[in-house]
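Only one chain is given next, in structure tokens, and it is the form predicted on its own.
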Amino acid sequence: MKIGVFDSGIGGLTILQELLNVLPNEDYLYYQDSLNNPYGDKDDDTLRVIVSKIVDYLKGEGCKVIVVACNTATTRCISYLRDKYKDLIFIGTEPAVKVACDKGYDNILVMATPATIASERLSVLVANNKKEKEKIYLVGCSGLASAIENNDVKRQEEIIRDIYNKYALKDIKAIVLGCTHYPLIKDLITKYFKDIPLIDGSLGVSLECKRQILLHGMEINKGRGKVIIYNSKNG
């Protein structure tokens, strides 16, 4: 068996890496997408042509599970794919908005791209899991994905220091990474927001895979498995 998994760029790795804890010993095939990153400025339409060859390519290398290690590809694309490929397992990723508040924060920052600030999946999230009590900032941060795939320090800190200056006394008691890019800056991140736990859905996204391999009768790898990362923009 093998799993694939893709991403507009190198956010995806750090799902790939909670993949290979929990699943060490599969076959997994990462398309980074460099060629059209971002996704935040597509429109459904356009994103859905895109994602679909993604998983035509996935899928024409033997790929019977892909994981969507892409927030913005989750919350956009993700109902379109299960409904064309229906021979697939599909596992998304989204904001871990659930996860922080089944902990009890009561005042929680979510931190995505305005495309996913914007999706209707995260108003459901966000209304299915909201106490009376907790009070959820969506911050649409525009620019920071690309600046972390651009590997643009300064710019990377401009954006979060415009966050912390905006939200410093909100008394934060937790911030949800709601775009996988956003894991590679978690020491920026809490240089500003000091000892406020960051939660990012890779490891929840890890073991949805492992238990849907499971449930469709799948076997787990026990041999040793191998990592090959495919590069659209080298393609």
The other form holds:
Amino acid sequence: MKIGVFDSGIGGLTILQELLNVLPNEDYLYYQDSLNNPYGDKDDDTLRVIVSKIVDYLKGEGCKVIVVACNTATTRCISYLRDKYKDLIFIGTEPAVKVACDKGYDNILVMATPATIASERLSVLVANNKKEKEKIYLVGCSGLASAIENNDVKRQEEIIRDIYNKYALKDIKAIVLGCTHYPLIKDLITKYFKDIPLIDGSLGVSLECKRQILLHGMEINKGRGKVIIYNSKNG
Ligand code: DGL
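Mind pulling up the form predicted together with D-glutamic acid (DGL) next to the form predicted on its own we just looked at?
In what comes next, the whole complex appears, and the chain from above leads the way.
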């Protein structure tokens, strides 16, 4: 089975890494859309054109299952994609709000791109999972994904320091990393928010991918799979 995985750059590799733990023998085609990074500041019409082009490519390469390894593309476009490509199976990545709420943390900080924070899907996710005693702070981290993509360490630190200064007195008990780029800077986040658990959705996405493959009667590979990475920047 060939599984297509895409993101606006290197962030989705954090999902691919977990997919390789859960489904180690599949073939993976990773579409790293660095050319169009960041997604998080784009409008829905622009994003739809971008993700359709990627899905056309992955489909043309024989992928039947597509993991949207991007919270922004999932929260803004996955319904559109499921409607448009009825013959494909899409697995989305959403901020792991449910995981954090189920653990019973009182004050939860959700970091994501501005587009994810403003999305209807995230509001629904919060409304469906938040318990009365829980406080959920939604933080749109404009510029953070591109600072990670471009390895701009100074900008990354400025953004995290600003967030910390704003929320230092809120007694935050857990942080949801609602953008797949953010697990790549866990050390920096922990430098400020010491001892606070960081929760991301990579395991949930990978288990859901396996569940969907089995549900659709497709076979799990037994032999050895391969990983191919395509970067849109390199044409
Ligand atoms: N890594 C993506 C996400 O999970 C997108 C970041 C961006 O391109 O703005 O939202």
